[in-house]
Structures are given as structure tokens and as C-alpha cells.
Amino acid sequence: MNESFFQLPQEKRMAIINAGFRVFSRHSYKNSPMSEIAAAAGISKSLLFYYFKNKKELYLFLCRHSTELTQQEITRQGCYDREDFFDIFLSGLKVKVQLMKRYPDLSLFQLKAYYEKDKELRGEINKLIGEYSGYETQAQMLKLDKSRFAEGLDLKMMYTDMYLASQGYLWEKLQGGKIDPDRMEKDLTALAEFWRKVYSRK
């Protein structure tokens, strides 16, 4: 990508990023025209191609940017400094809700990317998912200490259960085309407290 993109005023960068999130979250990669992204960002199609040489480059930039942005905010706000796994989950949820208010389509974009089947992208998306969302990576960051959980609990299965349930919640909301961040926070907080009762050591 053209490094001059990062020299744009923040407002213009945000407009392009949010336009990409919006269009790619509403269509498959193949059916997301660069002209629609440019129009949503309020710039010409040729200028968008000046910053990103093709649609794939823009899409993969948005994939990595959305993931890095989430991780940076979670780290900056000290979510991983907490001792209890469920407190980490809940504080991370609050960070994601804050991000959704700045980037309304970020979570839907990430969800669509997770399920994107385009052969041109799948390998690089899988690599990114493994880098940030894989169990081995998260187990260390989330401080999954067996002594804190129900005896004999398979922690990988627990993590998978929570991850897929959260993804499933977003997927259900995606069918309606929009996610209410405050409602999401309320619903997933209730679900996390349920998991705390089920999975914690008695």
C-alpha cells in the first residue's frame, strides 16, 4: 500500500477505513466493489487505488488493522493485567464495545472475514486468525490456570465454546444487518457470568 495513506488527516483515514468495513461487512469479498467503498468514503475510485493498489491489498489491510487495533486497545486498557479469566473477558468486551462506537462495522467485518471463503484470501486470513485468536496464543495471554476452574475441565474446549458462542451471537445479529453495542455488552456480560458459574472451581 501507499505510505501516503498514513499521512492523511485522521478524519480522512477513518472515513476510508469505516467505508471498507461497511461495504465488506455487507457483501462477500468478491461482490464488494471498490467504487462503492470510494463513494462511501467520499473520495474518487482512482484516489482509493492510489492508496491501495487493488481490492485484496485493502481487504487484508483492514483485516490486520482491525485485529491489531482491538489487541492494542485491550492491552492499553490493562485487560490482561487482571487475574480472573472472566474479568479479562468482560473488560475485553467493554473495549470492543467502545471500538464499535468509533468503528460501527468493525465487528461485522471481522465476522465476515472469519467466514470468507475466497481462495485468494483464505490462506492469509487463516494465518492472521491463528496469530491472534488461536488457543495457544490466547491461553498464555488469558492466564488460563487450571486451578481456577472446575476439576477436570478441558480448557481448550471451554475457550472454544466461549469463542464460538460469541461468534454465533454476532452472526445472529448480522442477519439483522446491525449490532447495537450497548445491547451486545449487556447480552454477552450475562452470558459470561453464566460461564463463570458453570466453569469456575466450586
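Could you give the coordinates for the form predicted in complex with another copy of the chain, as opposed to the form predicted on its own above?
Partners and other molecules have been left off, which leaves just the chain.
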């Protein structure tokens, strides 16, 4: 990892990073050619190897960087100071949208990284972005104030529903290749408000 990479003008550095997110989020690790990343960044393949000594280093740098960026944005937005469940969801959404404006393919990159199966990478990815625990366990751990939600509502199922629908939305956009932060904010906000209305105690 050549230090000069960090001395690059922001524009060029971002171009390389985004090119990496882009290509890796659309194919598996193995099927993401360095040449394509270089082309997407507007530089030569050789120069890419000048900054990163090999493909693995680039990939792992992007893993690390993506979590740093996410963490940064989360604290910047003060996500977890909220107490209303749907507000938390919405602020989480805000984070993704803000991030997506600067790094259109970041969340898709992370999504793919969670599921990357390459033997040589799997272990290191876990260290960098954390193992994905599955929505079932997340739903288990949820501690919510029952009195704020509709009577008799199964909160675990509610969470499952919300999680799966958001995930389904993301996958759909990923496959379609259409990434539009504003559209995404609009769609998912509408969903969240729908849920708030349906699930809240009257």
C-alpha cells in the first residue's frame, strides 16, 4: 500500500475508491478484474498496482475504509440518541443516503462483502466489517417497549418484516444497477412511515 495514495488530490482518490466499490459490488472478488477497476477510475492498471501492491490489498483496504466511513457517518448523524424505533430506522436510512451521495456503491459493496465466499478473504473480512449474524438473532435481541406498539403485535415478526423488506429493496436496486440516493430515500421513507402507521398503538 503506497503512501502516496493518501497524498492524491481528493477527486482522484475518490475516483479510485468508488471504482473499487463499483466493480467489487457487481461481481464476486474473483471475477472483479483490476483492469476494470482501473478503467473505471480513469487510470492505467499499472498505476493501480503502483498504489496497491495486489488485488487483495486493494480489496481489504476498501473493506476497512467502508466501515470507517460508515462509522464516521453514524456518529455524525447521532443515530442512536433517538428513542423512537422508527426514528432510529429513519436515521439509519439517512446515514446510508448521505453516504451513497458521495460513495454510490458503498453499501452494495459491504452487502457483497458479507457474503463473499473466497477462502483466502473470508477470515479477514470478518475482522474488518464484522461477521453477519443473521436477522433472526438481531430480532431476538431487540428490546422494545411493547406499550408503544399495536396491541398484541409480534415485535420479532415486525422487525423481521422490516429487515427483509429493506434488504429486498437493496438487492433489487443492486441487480437493476440503478442507484439513486434520493429515490431510495423516498421509497424507504415511505415504507417506514407506512410501518409506523400500521404498527404503532392507536
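Just so we're on the same page, rigid core means the largest C-alpha set that superposes within 1.5 Å between forms. Quantities reported herein were computed from a predicted structural model and do not represent experimental measurements. Numbering follows the first chain given and starts at 1.
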Large Cα shift (2 Å or above) at G78 between these two forms, core-fitted: yes
Threshold 2 Å Cα movement between these two forms for F89, core superposed: yes
